[in-house]
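First, one chain by itself: the form predicted on its own, in structure tokens.
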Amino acid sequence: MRAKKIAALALAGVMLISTVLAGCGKETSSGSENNSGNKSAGERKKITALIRGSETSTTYIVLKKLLTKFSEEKGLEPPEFELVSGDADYVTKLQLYINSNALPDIYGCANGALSKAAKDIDSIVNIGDELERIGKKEDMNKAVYDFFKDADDGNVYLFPESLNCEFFLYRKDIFKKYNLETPKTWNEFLELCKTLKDKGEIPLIVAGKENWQLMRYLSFAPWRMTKDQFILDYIGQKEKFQTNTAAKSGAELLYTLGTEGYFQGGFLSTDYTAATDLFFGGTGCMWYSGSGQITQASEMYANGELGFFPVPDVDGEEDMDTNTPIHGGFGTAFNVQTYDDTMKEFFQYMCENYSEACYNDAKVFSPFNDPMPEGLDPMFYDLQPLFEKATDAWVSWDDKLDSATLTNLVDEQQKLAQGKETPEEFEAAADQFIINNSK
């Protein structure tokens, strides 16, 4: 399969290298440049980064207002911006930049598959080191830091968006109406569910349509009891989803959750800006959500409408201290061959100004652990509790697993969800899934 992957990429990159070359390289009045700026001769001229996301995300929010202020103070030009949206446009230009070695500065990438072979040609600089060289790495939130540990050698090479913390939003006026509390464990939350339906309420608001909001539900309580260990033990065929305790446990709760009628008529279509609005538009008594819609919730939150607590305990299990999802978004790698003096300034410069810019003009949490300013929204102040002591990050299966098993696996849990088969088939195809992408 391997064998398969490189031979795949090595073609796409022979048909489309002209076209990756077109953009990362172009003559001008003073000589060629490469992707990062540089005349041939080596003087820099400017910085370039290829950004996943538009002018509204958080990384060409925060690099946007630092490069171009840095560059500004060094006498550079502008600072040269690339942004593809879309998942697998972004991860085929990518994927061409790493086979051409023609990467620019500073570019977007995840933690796994793509930053393996940006190591592998030796253009992605160890983000750890660098933290601990200006001083700056006893200040990064633990958990954030453990997010992009690599699998392989547990260095981190990619620098966090933001400090992102995943939660459940509950509506405290239907809440307070039946006098519920706050589940603290999974049973807990379905004897809620089941009480909220009963009462005619639609008890969970879930975007079925988007392959990782099903996946958080067969993922929790692996994570909560194993962390990464049963994802890696799977994915290296030590471990089966017929066998392990914690994924038997997801998979019965995202059966229950579906088939007893808990989430939201048509939640199989419903896509994230649809299930945001029904939430926030008074639809739903739950709703999996997170820091990033701080300002969606703004309002209900002021108003008392809106309250939120962590993900539950496995009954009847050790489950491991961290219960908030906490991850650092899609990360930022900076490129070894193009990493010079200037660019080791403006990293530095970057840390020692992220917050302001995350807080500021981002409207995010930092990754660091740097006092807040004022007059932020208060849920800020309020949600920080959750995450400030935690140590463990979340663990996304997507960005483990290969693309053929995670393609299996979401069209699997679709028919979970919907009771099309039971967990038992389920896990028996599952496990036959890591098996067969093996080959």
Contents of the next structure:
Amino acid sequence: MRAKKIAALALAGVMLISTVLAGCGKETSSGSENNSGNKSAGERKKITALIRGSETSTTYIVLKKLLTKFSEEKGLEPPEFELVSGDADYVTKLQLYINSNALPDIYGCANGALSKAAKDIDSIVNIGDELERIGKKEDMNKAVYDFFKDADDGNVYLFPESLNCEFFLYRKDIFKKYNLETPKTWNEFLELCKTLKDKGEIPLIVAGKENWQLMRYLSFAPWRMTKDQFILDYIGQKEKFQTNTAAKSGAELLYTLGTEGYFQGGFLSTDYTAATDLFFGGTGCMWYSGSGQITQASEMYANGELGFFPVPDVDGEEDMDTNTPIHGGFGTAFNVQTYDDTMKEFFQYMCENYSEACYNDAKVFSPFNDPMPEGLDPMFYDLQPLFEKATDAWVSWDDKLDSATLTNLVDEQQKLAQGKETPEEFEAAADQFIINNSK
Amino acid sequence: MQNSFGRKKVILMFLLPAFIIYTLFVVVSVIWAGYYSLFDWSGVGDKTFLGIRNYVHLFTKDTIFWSTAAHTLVYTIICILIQVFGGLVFAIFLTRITRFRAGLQTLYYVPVVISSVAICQIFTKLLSVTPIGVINAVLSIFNPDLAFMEWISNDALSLPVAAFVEGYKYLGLYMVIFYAALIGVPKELEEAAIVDGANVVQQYLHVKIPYIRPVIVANCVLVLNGSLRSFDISYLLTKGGPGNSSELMSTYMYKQAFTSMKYGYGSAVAMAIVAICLIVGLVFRKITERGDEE
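Got the form predicted on its own; could you also share the form predicted in complex with the partner chain?
Below: every chain and molecule of the assembly, starting with the one above.
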């Protein structure tokens, strides 16, 4: 009996030790690591990537193709991808990797708190320097490059997933039916909405369940009038919603659109997919969309049912020239601690082949000013003049604001759009959020 | 057999695995959350020790937290009404029929095994305004204005609607438990009641329901526990909105920790939820114990 007990204990001990040893000796996906997470030179076996999104996301499609091809050419094992779809889940995952100093070779990262955290632990490559090293910096669209400039030091640490331009899609057939023109200013836009509503149409489709969709209407006027000045001053508590003309215009616009019934009924429960289905299914006259929807819009556009127009001007104010929001989507970062010669080679390979993968595989605009291939959807060629000369990028409030203030504003903008609070109440609440969250 | 079960080692052997797992996954997590709640931490970088300042803010300045506590209470009451009383009514109904009983029982139980994501998607479509969902389409037959009735995006209705969906999902589970309890009521009691001249309603009110009272109490505790920490339905259906109108304590905790990246404060909210659940559970137990003594 006693011998049995000893044998069982010994067996359990062996199992425990082997488990611990197995854990210690586990090779990471991209090769063996030392204690600090650095890979020893010459031991790279594969390239790893953590991507926010699904298998249909642009970054995955492009990187999958380029990494696979590169790995084959270099005799590496196939690349390893980790895909996380939900935004909150992705952030949690990334935080985990940052905290444990175990970031993969390539990872998705927003320009803001996360890129700052990665910078703080010296885990993010200066993409601007790398683009300069390989002579591709001048080839990148200026507005997209500008979009990823770090607020603290002006460097660029993130590589754009694509060039995204945003615009209003409108139903040409409905506009023609009522003899309507596309609006140049926000007042014209509101008049247009009123006319359409009076005719019994749904003027505007919005995915109110998505934080960013309503926030666009809140930030259009501040962007056209101040680019990023208002939002940066708001964050620095030098400017207030209650006193800034541009910010007040934004709040007023969202309030009017929501309370006058210009959005579709139940807009706060409509997610992006449902909004897409609604608009391309024939409901609504206008929809704030972007180049990511070209595939869905293709057929209606070809039939002459769809047109597009840029973001209107703010009446009576000095607006900046760029009127098409351009951004690089969710950024891609390279881990400086694993950025060895192979990764440098891959970076160059990626930049040289990125446009081809964007246009032919992901069906999106390339962040580089390379010539577009022939045979693409006609919308690609028609949209290009919108951003060809743009130098100012879109300013995403969701990237700039701290997470707590962003969450507060998201809840508050829903109340504003529903008319549960006035623009003045919203402005007062918004000004308080930044103070509370900075403590 | 009696002897072996009486031995301390054997009892320990049976209890230890559950105790270890419970300690690791519940007790340690609670202690860990309690530790984090004393810090200001964004999830990355250094933590700043705050002492009890997160709790002071939570209990004295955070009005949203108290509104979420009120929402959770309303949510729990609706869930108890639907799951416990609804489940009991459905179980009584099942005991009264002889044909299609098994089929109906299975049908009512189906939502329990469907995932919350699917249930929420179904209700989002059913309650849709644009395009008009089935519910509004049916209601508009009686009143055309009801075609534009907002359920999920209406701040006055989003909370009850979320509670209804949660109630609907788990009603079948409690129905099955009640059904099993009801068919376990001894026939002699029912026959004695009939001999005494009790009609069907009286048989249930004075004999069967009092007999299954412990089951009712147990189900109430289960629903209470489930509803107080309910997360998925509210989050998936309304995301706590519009605004904070359907925000529950658990969704608020999640938003604070994972969306606002205030892990310390989110942990303080989590600790408050633990405390509230314990207090409510203990109060409920006291009330029901008193009822037993009476």
